[in-house]
Amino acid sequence: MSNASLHSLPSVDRPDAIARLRDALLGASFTADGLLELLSAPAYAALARSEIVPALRATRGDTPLETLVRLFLLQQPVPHARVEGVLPVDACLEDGWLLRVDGDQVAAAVDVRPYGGPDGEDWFVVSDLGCAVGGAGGIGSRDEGVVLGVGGASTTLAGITVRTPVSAALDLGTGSGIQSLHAAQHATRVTATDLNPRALHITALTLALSGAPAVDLREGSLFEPIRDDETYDLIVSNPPFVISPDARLTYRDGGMGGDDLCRTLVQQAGERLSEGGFAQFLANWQHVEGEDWQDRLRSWVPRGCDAWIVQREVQDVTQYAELWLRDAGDHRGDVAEYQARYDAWLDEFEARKVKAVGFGWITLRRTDAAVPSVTAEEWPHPVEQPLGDTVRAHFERLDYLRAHDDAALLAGHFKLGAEIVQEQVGLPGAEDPEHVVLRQNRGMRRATKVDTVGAGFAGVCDGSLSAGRILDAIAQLVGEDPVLLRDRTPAQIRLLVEQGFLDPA
């Protein structure tokens, strides 16, 4: 499908004009906080579901903020005279942010959505009209080159990304530029790539309107635009990971068979990472008959990299097909055509022996360790975003465990992690609990079963005594041979360290 029905995009060549537009938006409190105050939480949440009626009801006045919400978020025509008091309207018309419609009215040429940065920054994300979010309502345009704004996947990736100061970061498949916007806050140099030139233009608009530094924009697929001698300390990608039988929509369909795009992305990332660098992706992967999904994902991990793979959700093939057919709005079209498309998705899955599709996060860290550590786990439970610090700490603990054999572990000192609580599980009135559970109230919010020795050990860990000394004291307390206890406990300590219940002091 051609891009003919998409509007031409605003100019990026007049930074002074963009700065004036930004000042006008901020002056009218067109910010994430301002929207929440005006619309109320239910109306704001409804917008994320592509439902605009509550927001229309909340913007029946004529304040500057109500005018901007109607114009940019609800995409309603507004009288020229009403906009004139809020925005530099003639400059916005000249530069392509606004269009003349119906005589004396103006309308937005692009969606402009306030976005709150992690440190309270007031940012703006530009996207194509009606495409600020996807979801069950379907996107506003089915043009091949359409560029979406910030959805749940974008914010998930931004939240799990490790945010340490780096010299070079790469945003692969930048879309509307939200990952580049985040990266520009802690990377000296940011490179953003996309197969879609329209996405690169929109990324430039997002950055400029947010008052962020410009980035190096390059057109091309996956790592094609990257020179052989270039490496990065951080690579992030929310790629077009949808496993579909065709490549209709550039923003979501990878154009390779099955999960090959995600596999290729992960496999090629290793050689693009600097020593100690992180690569973080969202991905879909196939659950194939007769194959363990964890083994499938482990085979993707490139040499020289540790990996942490977290499966957050699994859908059977019918649920998966319905989700993405609805995302494209196919359910609102011709019934026979919808059913034929649905059939084509199921034919594709059947041919590949795919019974379900997993969704989750893949994090690589370049260590060049002789024996890499690869963790693949299912964790569908609630977590506490942002998780960037949790991800970084996970890999630091792996480094520690790799460098310490059991003897060194027993000589080490540990502290209980932040906000860990103990729960005792058993029948009411029983003298002793059946088992003890340690639970995190932060980060991944894990829970793990421990025996009484493990619980006692964790409870005493404050960094002052070595692990061996603590075990000797416990052995004396429970009347057990201290040598045997020292022999059997390191495996449990390793697990508690790996999962973040204990930190090396």
Ligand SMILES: C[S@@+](CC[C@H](N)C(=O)[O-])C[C@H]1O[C@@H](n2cnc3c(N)ncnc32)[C@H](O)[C@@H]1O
The other form holds:
Amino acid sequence: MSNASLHSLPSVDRPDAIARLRDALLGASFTADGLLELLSAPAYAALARSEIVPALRATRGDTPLETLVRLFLLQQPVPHARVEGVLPVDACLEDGWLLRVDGDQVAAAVDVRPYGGPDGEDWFVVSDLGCAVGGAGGIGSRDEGVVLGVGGASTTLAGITVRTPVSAALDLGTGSGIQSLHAAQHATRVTATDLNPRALHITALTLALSGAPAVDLREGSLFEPIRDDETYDLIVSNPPFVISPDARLTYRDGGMGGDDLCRTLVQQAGERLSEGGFAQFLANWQHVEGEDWQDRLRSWVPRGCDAWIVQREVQDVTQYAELWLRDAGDHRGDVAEYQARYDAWLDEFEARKVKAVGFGWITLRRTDAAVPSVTAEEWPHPVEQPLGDTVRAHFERLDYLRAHDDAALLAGHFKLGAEIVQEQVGLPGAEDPEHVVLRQNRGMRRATKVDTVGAGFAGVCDGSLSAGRILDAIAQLVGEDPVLLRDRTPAQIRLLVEQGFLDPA
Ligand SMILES: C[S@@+](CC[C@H](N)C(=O)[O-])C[C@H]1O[C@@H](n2cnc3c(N)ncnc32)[C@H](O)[C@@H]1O
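Alternative state: the form predicted in complex with the named molecule, after the form predicted alone:
All chains and molecules follow, beginning with the one already shown.
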């Protein structure tokens, strides 16, 4: 890997100096809240789109916070004298956080970005310069070893991760260390791996500068750095999932061909999970001509694991190629080169008979159940993050359903989920609705069509009466045979429980 054009990284060997730097950053309110106040929401949001002009305009003064924003976020050189009152500048120069440029100016060697933790923690994420924002903004660097900061994918994974206290967590492909930073709050032991040694160094910087405990850093591909006898209660990975014709950028191109890297990751995770443990991945998968994407994904699920696969988006191959060409900044370069690369992406998809690419989340939970439950569904609609509790509850409900046959289900008691409303859909002015929809305002924000029995049933579920008793009452009301109603309704109740409209009381 050639890192020739990348700066050397700050030292991790002087924790006391990093602690002083952290204190200085906090002292100047270089925090997520401080930034929002200084920059205002539009300029702050523009930064997330890799646009720095609004933030440059908001930092024309010379307060300590403006100085730090210019240095670490906007990567502008700042006079040495101006930094002196804000940071332990000589120690920062010595340890490699700052570099001398143009005589009396200093510049940052890495991007340092305030990041607010879920409980109001003031954290800092370190990444390579110009790479704080991932995604389609264009990272503008073609160096394969470059380490990106927090992007939309990083926060999505952090949001869906189940946050119950665990003893051992694994962050595979740690990059800037953001997932390890989160995991360190609820896991006694965290292992962070990466193929790229630069990422491991940057993870150590992110953790130290955030005041988080150090983690066990291991270099290597996929599960290679994990010993055969090691298992984890939580495995998270935002892997290099991009399906591309080459392996140009380590942070995104898996280099295994097609969606093989994601498949391998999912297949091998089963053996690395402790009983009851969760593995959570972001992934991309191929939609191959003549193959159902759900079948493809189901075939990846390792033995002994339940799985919940959510396809959040599908792009055709042209949209997909353009997204990642732009991500690498290729659209800003030579036109002929851009077109040749675009062609190479389409060649690759054609050879693999790929029509489109799915983006989504894969969660595994190791249960060793005789009959695993595997759900592969499409849910492209907005959800309410963080979803960690929703994910945990989904698997708990699966356990319940697995343990209860229809007779047991009718003897069970249920409660309507939080913030669920009923919507009647039909032509304006019509007396009766064409159908009734139950809608969740929390979590996955699902909507599901129900019949009048389903709606009536859900409405009565406050945990006091058994499902069977409720159905008997409904049968009497609508003049239906209670035996028939008890016979046909469990399937609907199962679906409502599975999707979180009803919780076992
Ligand atoms: C998309 S980044 C994710 C970084 C970070 N975990 C996050 O959520 O923002 C993927 C990371 O996986 C690493 N990586 C690439 N190929 C790998 C492999 N075969 N095994 C382990 N890590 C790999 C890259 O170096 C990069 O740091």
